[in-house]
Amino acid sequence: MRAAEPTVESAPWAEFVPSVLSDHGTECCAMARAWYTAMDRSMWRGEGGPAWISRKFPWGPSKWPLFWCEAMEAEELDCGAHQALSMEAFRARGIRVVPVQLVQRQEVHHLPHWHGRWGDASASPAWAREGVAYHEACATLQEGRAEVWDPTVGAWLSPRHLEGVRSIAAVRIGGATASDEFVDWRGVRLRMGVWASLEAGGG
């Protein structure tokens, strides 16, 4: 397995940043990050992922920008929110965490769905197109290392997650900026701020 150049299939979000939560600066927002800080804290055990998110906050059409307080009024999260809420966690917890964008390949017969779920709510399709779509994790560093969780589904992703649905086509880990730093994610040497594809065979 091998980090190979960019390809065609990351281009269409290409210049896409990772989501951030605004905040309103009055009580509001004051109020729902004190919330939202109160129950990780209740909910952590002391290893693993904040799964809690997305069981509370179940995946589906955000309208951006999204304020602190409309995200912890909302019945539902789409995975920028997902995104941001998993970074604010983690760094709650002393862990260093950066922003993950992903390209993952999908069935083509779900994209009228979403196009129709997303255009209902108001909300921006321009993350899904056919048979492929925009994601958004956190990944946390130590020592070099690199664990991307993906907090819509709940779980650690592995970059040898090649085929199938919401295989991985294209990575990149620490936002829009380039640096010259490297991770290793798990055998996949990556540079920081760089889209990558990843591709089945490599050593």
Second form
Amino acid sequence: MRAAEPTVESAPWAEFVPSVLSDHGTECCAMARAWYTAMDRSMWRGEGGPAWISRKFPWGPSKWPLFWCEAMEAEELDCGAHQALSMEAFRARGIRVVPVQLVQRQEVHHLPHWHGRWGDASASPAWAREGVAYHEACATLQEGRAEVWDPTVGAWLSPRHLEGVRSIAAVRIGGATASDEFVDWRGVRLRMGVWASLEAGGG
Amino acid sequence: MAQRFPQALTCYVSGVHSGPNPSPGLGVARSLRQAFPHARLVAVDYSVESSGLHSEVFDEVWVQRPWKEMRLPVYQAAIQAVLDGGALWFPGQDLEVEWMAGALPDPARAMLPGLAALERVAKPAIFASEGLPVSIPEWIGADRSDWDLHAFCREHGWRVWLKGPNYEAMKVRDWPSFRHGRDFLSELWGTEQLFVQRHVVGAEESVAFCAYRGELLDCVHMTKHTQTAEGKTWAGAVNEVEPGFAEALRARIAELNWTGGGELEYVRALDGTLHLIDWNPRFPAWIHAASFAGHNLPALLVEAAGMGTPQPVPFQTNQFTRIVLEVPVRNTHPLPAVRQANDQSGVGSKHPSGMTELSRRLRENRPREDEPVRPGPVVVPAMASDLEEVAGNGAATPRRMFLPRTSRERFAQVEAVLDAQPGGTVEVGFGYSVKTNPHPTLLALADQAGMFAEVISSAEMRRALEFGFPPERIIMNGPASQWPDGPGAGGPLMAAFADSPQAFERWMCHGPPEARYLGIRLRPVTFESRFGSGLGSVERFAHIVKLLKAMPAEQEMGLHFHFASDVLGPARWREVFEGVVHWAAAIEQSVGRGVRCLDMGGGYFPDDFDRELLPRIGAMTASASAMLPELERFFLEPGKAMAQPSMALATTVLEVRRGSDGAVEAVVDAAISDLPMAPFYPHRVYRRTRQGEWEGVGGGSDRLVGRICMETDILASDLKLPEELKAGDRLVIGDAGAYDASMAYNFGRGLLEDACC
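Could the form predicted together with its partner chain be given as well, to go with the form predicted alone?
After this comes the whole thing, all chains and molecules, with the earlier chain placed first.
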């Protein structure tokens, strides 16, 4: 069973901004960042995305604001934290990277499980609605082309995934501020900072 | 059975097993059935254990005798009769294709390529791939010398595959697994024609195609999404082939004049490059998934052969997965009887295709060659001179011999690098690992070359002091560096590194060793090690930082990282080195004090030390000092690279056992206790010819076994011993100067350790 086709406008996350880790500005967060940077460098093999992050910190509830020192000691992190960490990793490799926000189709009956799990952790379940979910990723940019890295899955996403569970209903590349810059994501032209609904055949 | 094939199309489909490692026949048949509902489909296989025989997609089954016992000319005539009767044949097994291409006088209705095309797609070179946007991963024939093979494996970080001539591949992780794999695959396939190929990290993809008389009819691309433990496809996605790839394939198919199905298997590396692993002369087992996606390739072959027009294929989906189904067994072909549980023959565990048996049959028909001899080691001038001087004097054996010229050459290399000072403002030093071989001559050579002594115990420290190393030229590390109690160094050491946070904490409470640089050993984060302080969590990192912060303000800080390079290969070791430099920078930043000394090692294979490490020392030092601005000393510990070639073991042949099958086993007076590292890396073996020259002994399957009653007392199992070898002859086993010397033990000599009470 699936709910009505989601639209960005109908969901509360149209106004969401990409997640950013906070920093206490003290030794705790400085040490956490230093550890993270060295760890990422050790895990890097010269190519590809930082797949180690979601292995080290499996997907689960995070409470926001989330500080660096808390994130690095967490047993689980949500997709926003994964996104923020991946951005940091790509930047450290000298790659231009921007946040990506997605609306994905999901199973209707998964909602109470997510609400329960996030509720138990005193984390906000606002990302999940009936049949849809808000998700965060990041995009590497090179010569006008974008590749979208889903740090929670550890995989590069395709804009042609338009049907079924986890398919992409809408996407915004580059954060919440509209820009005049356009990027090409595997044949789909998108304006940075603007939500776009993806439809079959649109790419 | 009701006839559902009023028209003339009859297709024989071979290789129909459906298991975790399926053959393509069932998929081919399902696609044919979809396109030609009234066709007569006959399943062909070579064992009643081929599960697809029982699929209802087949109208008939034609089970042959196993390849091992089949009369090939009889089968050849039977197939030809089937083809002459107007049927088409879709082969599903690589070697069956090879045999049919050579055996059938008129294979026109068999959907298979010719012998010339098969030669062009044979592994590992796959010459037919020229012009395609793929490269062939580096490989080396297993007929090369063990020394070269070991070097290839190290070069690729022991991420390599040992492969058979047709299929079957074994992952190699170290030298023992390589040797085991070589023996296993040679025995299995009845051939020495194996090769070693580097592993490519990336996504596994393939392109399946069909062609008729050189015309590419269609092709599809498949990405594996999930695989079985054997690496076989379990789920995937079928899409169009990239246009550039398809056009290049079309040209190759025309050149090859290809007929039949085919599959190119490749890896898409993280950087997007494609690395071709295999070009199979038959459809893949997932071929029916292409039909779901609107590309019925088997049907196109029928149409191209003029045997009918396929029904249109509706597009269903481009993704597929496999499922496991129970199906009724045909009454005509019941299951074989249940084998008695203690029957070790294990027929049920074999793939029912019987390809290994066919491989043996095919090779039986080729001219027999003598067992190939892998080249022996070259006797370089320094070694020739050493052997002449120390091994030709008839002294009692077994005897470990110091090789003076070979040793001097090694230490001279280090001295030359130190003279050049490649580190610029950072002083480069080399540590001689005393544990590799504390022989006085080697210690003296290390001292003369300007090396430091790296010690792992107080006992070793006192040995280094005794042989002239002043305290300031000693570096101490190890899990029990201060064992046993006794006199101290008498002055500050150059450096001392605690092996664990607990050890460092103890130093801080009770007083550390007096050393210019004090620090801690770091444990690697990407592979297992029992040594050093773990960095795998921020808590552990914070603990290390806290401990280092507790050092007195005037104490200079150093960091230590050791992991054997020959286990990782030099390229991966350099990756780890870069990671360690970043860890050092993170520690420096968090502790708020500069890292003044970095000590890196170890376990370098001698050739890698010479060719890979020495030329890069300047770049490595520059990289480290760029990240660590206060760095003033950079120590490298080559480990066994210095000592390993410096000694050899002379042994005398006690008995030569020649088997009726030609296998030779020589019993010698040395034993595994004299050469404990024998299983772990190749040791070069030398002998003096009748002409009085020293020559290297080549590789084969002869064994050199030791004198003691232990099953493991096998010094070599991959030599080609000379025909004229006899009792009393002398052999010299090289590369025995490091752990072979320092870890040698008494066994079978009637001796017991003195300390026993």
